[in-house]
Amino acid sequence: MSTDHSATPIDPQSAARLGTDGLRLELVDTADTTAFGRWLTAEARGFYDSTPTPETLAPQLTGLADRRSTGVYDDSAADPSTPVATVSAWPTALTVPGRRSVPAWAISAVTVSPTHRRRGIARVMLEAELRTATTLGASLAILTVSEATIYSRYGFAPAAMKADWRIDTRRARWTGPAASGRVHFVTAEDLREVSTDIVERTRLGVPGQIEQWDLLRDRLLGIGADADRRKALRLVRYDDADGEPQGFAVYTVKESGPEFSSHTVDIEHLVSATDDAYAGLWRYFLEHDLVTTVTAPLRSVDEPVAWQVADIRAAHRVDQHDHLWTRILNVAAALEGRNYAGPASIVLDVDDALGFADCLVLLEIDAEGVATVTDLDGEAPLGAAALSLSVNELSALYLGGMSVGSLVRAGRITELRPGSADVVDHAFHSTVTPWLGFWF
């Protein structure tokens, strides 16, 4: 994938479309702190955040300067120098099954001012991003969404879910393995570098993970936060029996009942590079004195900790829904970029209303789970499974966490040959549930 993403010209098709409505689609010069500051202010307004101050803008002006930020401008507005719509994007490596990664185009900061709604601006911006991603050689586009009803029209589909967990520690006696190491209290500055190493070592183990960036790391650790938040945060690091850092967590503790013995621990971020570190950190939280509840938002829907306590009903998901959405752009590159659970021969008749992934292909997977994709002209080979589906469904299946059978029964996928759903389900299945532990 091309690395010169920030210099890629504005999509002429989208620029022309907005021009007919008296609007300008332009790249933001992120080195121009005045212009970029106005763009960031518009983005904050779009998500109903507080108006940024010079202090809160400063880390964003430097930490997000490498992104390709685009704005829509209205010269007839009272403030023509502030965009009425925003979008930001950058290339990243997306983890896929088989401890591999593929080049993806991460899309974020999609906002349209309430003064300019219902004019097709979001559609034009999103289609521009997809064309730009294709030009740059991305296999697919990805985003996390605040609204689940918008992005399917552009070919996106949920591929990794998230869950908010709540654990009653009075019933959650630890029955998991005894960890070999120990937990240490540390400062955010202590964790700054070691956390980067731990995160990078864990990234390829979970489909749906993407590369973290420095500003995100600092936000998760509370670096640069206001004084009240810094005082509330507690940070711990887990070291194995050899003294090597293998995990860390960021959390808060607050009173949650009429008695002092009723506190809640809220785990904001927990990363473990080994099963030993996972057990060590979770046991640490579940055995806190004066704590009756542990909460952990934005976790996997398939957390092992539910099987590490005496009463499985003590740990339950209080909220579960879509989180990471994917959109395949290059079918061959995307499908060849991941590994599969077993050999198969599969014909995929893919429909894409926007044309990026419209194709009829043969996916051949060898005994090692390595795939080859070729265009198909004619009948499906004898013995091959065959499905007809849209790019949305293929994108949902891509990370291996969704059921082909469920989508067939839902009428979203058509079996062109009986038994094809079972074949594809087996081949695409990931033994590790797809998950992404943050928003972007």
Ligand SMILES: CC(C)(COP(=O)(O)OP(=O)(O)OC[C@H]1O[C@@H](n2cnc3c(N)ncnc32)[C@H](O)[C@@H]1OP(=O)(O)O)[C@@H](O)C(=O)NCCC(=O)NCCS
Second form
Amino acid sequence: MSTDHSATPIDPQSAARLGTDGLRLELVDTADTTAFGRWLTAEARGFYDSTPTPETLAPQLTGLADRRSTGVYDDSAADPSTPVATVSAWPTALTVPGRRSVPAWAISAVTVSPTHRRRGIARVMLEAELRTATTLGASLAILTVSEATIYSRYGFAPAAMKADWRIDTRRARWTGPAASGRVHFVTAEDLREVSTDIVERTRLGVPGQIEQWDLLRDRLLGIGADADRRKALRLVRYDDADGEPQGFAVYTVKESGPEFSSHTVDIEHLVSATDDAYAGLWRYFLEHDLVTTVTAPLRSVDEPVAWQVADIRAAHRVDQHDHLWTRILNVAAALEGRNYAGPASIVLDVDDALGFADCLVLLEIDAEGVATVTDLDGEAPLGAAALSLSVNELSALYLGGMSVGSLVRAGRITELRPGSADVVDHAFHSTVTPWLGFWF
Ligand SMILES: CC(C)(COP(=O)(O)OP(=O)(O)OC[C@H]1O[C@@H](n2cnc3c(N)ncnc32)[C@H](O)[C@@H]1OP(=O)(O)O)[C@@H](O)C(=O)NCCC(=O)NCCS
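Would you generate the structure of this protein in the form predicted together with the ligand, following the form predicted alone above?
The next block holds the full complex; its first chain is the one shown before.
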């Protein structure tokens, strides 16, 4: 998908709809730093962040300039040059089962000013994004959400969950494999390039990952953070037995009790390209002296570390909920874009109130797990599984981390033929639990 967003004009349908309320839907020229600065300021205000300063704006003005940023402007407002609503989007590659990726439209920065809420502006912007994504050839749209109640109405559903882990190190004697390499303290600047390489090598291994961008990497490494945060952050790199960097982590250590012997290590970010690096980094954290607790937010719900300690009850998921939401736009492209666990023949009767994914299709999966999708004209073939579901449920199942059986039992998917849930569950299941380790 192209990143020359000026080539794709603003969605005319949504622009016309807002025009009837005296509002303008416009693409922001991100090269115009005054206009883009106002847009970024409006976005920060929408999320209740503090007002950006010239120093905090500067990296965003350059780091986010290639995004398609859209604003809604109200000429009757006291400050008509600052948008009353914002949304930003960009094309990315979403990892799907089978070490493959599909073109996705990442949506972020959805805000409507408190002065303009609940009059349909977000709906108009979201529908514009979905039409734009379709025009640009995205198979699906994705986002991470502030509230789980907002996006179902547009066809999105959670497809990757997240867990915040807390591990009691006194009970978590290491029983996992002995790592072959070693851990080094490094600086954020040391990690800049090598972390990009490690992240890129891991990206296709976990469904739900997307391409990272420089500003995100810098934020995760603490580059550009204020002095207090930079002082608190510690960064380590894991090199394998041949001295090749295979992982890294960013963390802080806090004293949490009156005694000096009960510190908490908070792992903000940990990436490993190999199982050896995973074991090496986790063991490093669990065997710290004077540390009784290791916390690790925004991790997979299925962390192998829980199986690498003597007492599985030492590793708690203290918070677990939805994280990455997906919205299929092109059913055939999305379903053919991933691999499956085994052969199957499945009829999907998909309902989409917004029309993008409304279809009746036959998904045929061969012995290698490769799919072909065709429109079904007539009766379902004998022996095919058959489900009736909305685009939300199909989007939830897409990355292979959700249970078809649970959604059938919940009344959200209907089996058109008995036994279909088992067939689809087996075919769609991903052996690697979907996960995305950051917000966007
Ligand atoms: C969430 C937000 C963008 C909604 O904007 P808005 O213009 O008021 O939304 P709309 O008027 O278009 O509402 C569309 C629908 O969403 C519903 N809705 C809006 N905000 C909602 C919320 N926070 N929770 C649940 N439903 C919500 C509306 O009731 C409406 O429902 P309907 O389809 O049944 O009529 C806005 O409240 C906001 O900026 N919130 C703070 C920032 C934020 O959380 N952004 C989302 C980031 S992921």
